[in-house]
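Only one chain comes next, encoded as structure tokens, the form predicted alone.
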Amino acid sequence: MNYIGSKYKLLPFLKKSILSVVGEVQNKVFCDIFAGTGVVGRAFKSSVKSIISNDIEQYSYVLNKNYIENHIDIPKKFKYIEMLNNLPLYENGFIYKNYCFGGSGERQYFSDFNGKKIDTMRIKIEKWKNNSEIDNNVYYFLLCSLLESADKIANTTSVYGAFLKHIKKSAQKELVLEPALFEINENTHKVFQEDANVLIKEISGDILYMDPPYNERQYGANYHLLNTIAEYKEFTPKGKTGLRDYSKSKYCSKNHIKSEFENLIKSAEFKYLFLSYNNEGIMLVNEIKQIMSKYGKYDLFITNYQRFKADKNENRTYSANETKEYLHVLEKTI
């Protein structure tokens, strides 16, 4: 999934840096408290005692319930996928009516056919769950598969802040549900959907990895349609883009971020704290250092990173092609 702030390409840098500080992690609890798509938690899933994964967004909760919390094989997983791919189309679902041109005449996030197919699969998955034909493990596996497969044929420039006027080539392809395969291991893991500053007071562990929003872009707006598919409850979409109500993070606010971040650090019952941030974030390097240094031994790792361009096919000029990615480190003593 194309995702703002994704750490997928930075995983070698992150793992090497974290391991150089922590050392052996086999018996340690690793918390990814702003998990997003969960790539960092997934990278440590097989090597730590357990993962605690959290994100306030519904789509992230679904992804991580599958990729992190699911750890035992699902015997009939391919059968479910095949059944969903071959259902007769439901003609009047919520996605088609509100986010396809043939349904609303206003929005074109998906082709008409794919919008109907998303509705068809989503309704069937929910029906299976309500009828106890599938358990939670299968439910989140199928929902995760649907979110990722739908994202591949969305008529957007990677985020859902807007749709394209004409259906692009990738969005013209028929939606084919592909299985979101997860790593199998013996350890159990926990996934939450809470405000990070609330959850931090309820958990403890060894390694806390923090990857909060860097700027004023709200993830609830940029990925609102994935939340809509994940939750699949009717509401009245707002405006040209069909927004839903969404929670606004204080980490996206210049007025609140520093106090919110310090409260998180102060409340954390973890020995090792790592913060991913970059040189274009709201907080400056020295501000972060000043806050973290109050609570123990501080260090910093730096690497260059290619900028994420959500609208790379549009005419937009960027000030730089690369950003500096910082990994702030705190070995907490108080």
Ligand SMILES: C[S@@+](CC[C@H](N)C(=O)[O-])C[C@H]1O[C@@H](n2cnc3c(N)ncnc32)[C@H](O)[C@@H]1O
The other form holds:
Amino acid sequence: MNYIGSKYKLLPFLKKSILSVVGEVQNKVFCDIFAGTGVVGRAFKSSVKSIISNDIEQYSYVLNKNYIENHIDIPKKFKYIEMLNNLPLYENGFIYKNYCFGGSGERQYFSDFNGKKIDTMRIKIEKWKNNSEIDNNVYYFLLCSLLESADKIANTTSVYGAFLKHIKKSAQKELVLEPALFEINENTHKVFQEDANVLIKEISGDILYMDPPYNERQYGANYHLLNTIAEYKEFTPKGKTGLRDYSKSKYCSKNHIKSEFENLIKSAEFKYLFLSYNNEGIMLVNEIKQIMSKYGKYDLFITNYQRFKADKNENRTYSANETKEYLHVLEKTI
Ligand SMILES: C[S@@+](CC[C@H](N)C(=O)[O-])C[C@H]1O[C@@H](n2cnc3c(N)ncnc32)[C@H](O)[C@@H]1O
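Give me the form predicted in complex with the named molecule now, not the form predicted alone.
Next comes the full complex, and the chain you just saw is listed first.
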């Protein structure tokens, strides 16, 4: 998924830096407390003892329940995918009625056909679960597959803050459910959907990786439609974009972020803390250094990074295309 702040391209840098600080990780508990798409946890899943993954957003919970917590093979996985791909279309579901032009008369996040197909598959997955025809592992595997596949054919510039007036080429393609495959692994892992500052008081481990939002863009607003598909409960969508109520993160607020961040690291019962942040974030490098240094031995890794682009087809020009990506390190002693 093309996700704001995704660390997919930075994984080699992150892995190398983290391993150079921590050394052997085989017996370590690794927590990805702002997990988003889960790519960082996935990169460590097979090399550590256990992953704890968390994010406040429901779509992220679904992705991580599949990619991180699922670790035993699902024998009939392709059969379920095939069945979902071949159902007769349900004509009047929530996504079609509210987020497709044919149903809503205004919003156009998906083509009419794809909106109906999302509804059809989402309703069936819930039915299977309610009838105990599938367990939680299969449920999250299928929901994750649906979120990933729907995101590929969304008629947006990759975030859901707005839809496009005309159906773009990739959104004209028919939605085909693809399996969201996860790594098979002997160890067990745990996924949460909580505020990081609340969860931190309930967990402990060895490595805490923190990748909070850098700026004021709220993830709940930018990815609202993924939450709507994940939750699939009726509500009255608001305004032109069909927004739902969303939780506002203190990490997106200039007034709150510093105290929120300090409370997080103060409460952390982890030895090694890593913070990803870039040079355009709300907190400045020196402010972060000042806060972290209070709690132990501080270090910093830096790399250059290509800026997030909402849509590759769009000819946007930025004053600078590269940003600096920092990995702040704290070996906690207090
Ligand atoms: C920069 S993104 C993480 C990207 C992720 N590392 C990846 O590669 O996909 C920041 C994440 O923090 C989550 N978030 C924001 N505020 C939060 C909070 N208070 N507690 C937990 N998660 C939060 C957002 O939903 C978002 O997914």
